[in-house]
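Single chain ahead, by itself, as structure tokens, in the form predicted on its own.
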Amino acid sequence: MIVLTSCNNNKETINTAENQTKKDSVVSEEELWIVPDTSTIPHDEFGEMVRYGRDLIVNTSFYIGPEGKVGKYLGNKMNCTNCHQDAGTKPYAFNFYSTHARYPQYRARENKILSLSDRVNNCIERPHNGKHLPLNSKEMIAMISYIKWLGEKVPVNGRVKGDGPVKLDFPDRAADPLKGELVYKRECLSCHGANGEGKMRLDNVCYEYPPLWGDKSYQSGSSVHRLIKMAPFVYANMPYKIATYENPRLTIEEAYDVVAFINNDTIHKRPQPATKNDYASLQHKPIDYDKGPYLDSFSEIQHKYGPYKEIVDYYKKIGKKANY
């Protein structure tokens, strides 16, 4: 249920889109930053890179997945948009209307700071369990120039409304996968499986629908891997193509239940990270990376469940910001 968005044919088809102003009761009474229209791509070398990288995005399997056209930098067969709905363009749901303005900037994984393209390799690597692109490849230089004409009229630094996840309350209580599992049965089962493997298109290109856990799905320690960064996506945009940010199908409690049934390590197996030294800079840790060490003395369980109420509070309580 989480990361649904269906691959599209090889051939990239470019649709008009739609401006998107409507109002949510979850978020405030402002209208959404409008997507520019893809027929205002420019007829120039830079507007062919643009329409490249579009594509890349939306068929990224295709052209450098396990079996791809360009390349094999993949380790599984999701593509961008997997995460990054309606190529990147759709409200609150990992888009990236102002990527392009906000880097470079500090990663608190890596404890550095990282360029868009240092990014792009980072979800290549981790939600894909791939191998880096080069970075001057022709690859890497559409896709940035494709998220870069996406975002060309955010301020350099700036945000805008809905390119960022729905503000949700922390439920009172710890995330329960048991009520996680009714929930994924109820709502998710019938697209990504019962045994959570998605389903693969009829010629074996990438996923109609994508796997949320065992070998070709996301790596632990990948972002989708964190409730606190998961709920809110879950609630604005599953199930796909019935719930959206205004009319959401879950309640806040079982979205992030149905996340942390499916991000249950203990009963559900991931590819893992090669490297191990992740947020070396305890003060930048997620509240809600589920291995420690952390600066507080609350447990794993409690970083990855919840509930997180209390673990703001005492970082509040030591005069530091409780990151996630």
Given for the second form:
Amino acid sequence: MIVLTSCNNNKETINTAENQTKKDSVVSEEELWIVPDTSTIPHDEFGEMVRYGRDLIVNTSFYIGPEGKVGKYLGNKMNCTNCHQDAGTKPYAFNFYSTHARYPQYRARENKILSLSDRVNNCIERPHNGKHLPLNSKEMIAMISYIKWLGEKVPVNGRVKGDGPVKLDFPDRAADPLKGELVYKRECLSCHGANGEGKMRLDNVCYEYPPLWGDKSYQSGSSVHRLIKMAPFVYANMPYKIATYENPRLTIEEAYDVVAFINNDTIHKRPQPATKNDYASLQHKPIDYDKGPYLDSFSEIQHKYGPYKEIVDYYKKIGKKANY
Ligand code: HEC
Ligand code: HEC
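Having gone through the form predicted on its own, I am curious about the other one (the form predicted together with heme C); can you provide its structure?
After this comes the whole thing, all chains and molecules, with the earlier chain placed first.
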């Protein structure tokens, strides 16, 4: 294990691929993590950065979008909060509860250890199809300050209830994009549009309903392009303001099917990543990544759509853990 001093002079341990899962500790099994109230943001220099950071997560496109007020970094007009809902504070919605506590961290996609700022830049590059923010920019420091403030009470390398995906059993069958199209028309189209284009806000700054495919949407190299990442998010959070993790609107199969439809690259085009070197280390490659090679002999199509249980069982049999 490597120990280093981070920019804020706290000692942090680096999560390597090997110690990452072992070291994760569950703080509370019973209750959802309680997010600190914004009224507790301090009234000092740090607090000001925290407030600006929160504003950037919510109004990302206004500040750093294609026509951004302080810089042009994003390639589309999505806001971080479109995915990291309620400014990264909503349970089971890609929140930032334990994020600061878990970085720096080994990342399989790049096959190296990334700082939290590098990880933010990943999202600027992939889902936002943009170019990296300078690490020492006020905007980067503000976003990191906000994420730090949000998770300040989480112990280093800790995990808290509600911070990951809602736990769903894998469907027994492969996800079906054709069935997913019917779910889409029934439950999603009214907001996200017949062509997945979403709906721009009247002031043209960002979206009322963000896009799900097309050239203004996330890249195919984003985490949300992977079925096992995206389906639990949709299950617990969509349709927006109708579904909750406690009262989902879709069945698990419907959530998998509709994401299979959205992320079907044959019918839906989206920006492509600049690099072809993702997941160079095959033993760390997620099983729902849709491009081979893999350590196993399941087809690309099974990796993209499932069924996943067979793949997970195979890895168990050879004494390895399937990544996803
Ligand atoms: C299209 C959806 C989408 C958008 C937009 C997006 N992200 Fe992400 N982001 C994700 C997903 C999915 C993950 C992976 C979450 C996981 O693995 O549980 C992620 C992960 C992260 C992480 C690491 C979280 C952790 O706990 O490991 C950070 C930090 C992050 N995003 C910051 C940002 C910031 C800042 C923005 C805006 C500039 C942004 N993201 C925009 C989807 C998105
Ligand atoms: C009532 C309108 C509405 C409906 C219906 C709806 N959504 Fe959304 N969706 C939203 C809004 C609004 C956001 C952004 C949330 C935010 O910024 O807080 C969003 C965000 C998303 C995102 C993450 C951002 C992105 O663009 O990639 C995904 C994925 C998504 N919705 C999928 C779906 C799916 C799948 C369905 C159908 C099962 C659905 N939504 C139904 C309004 C809706």
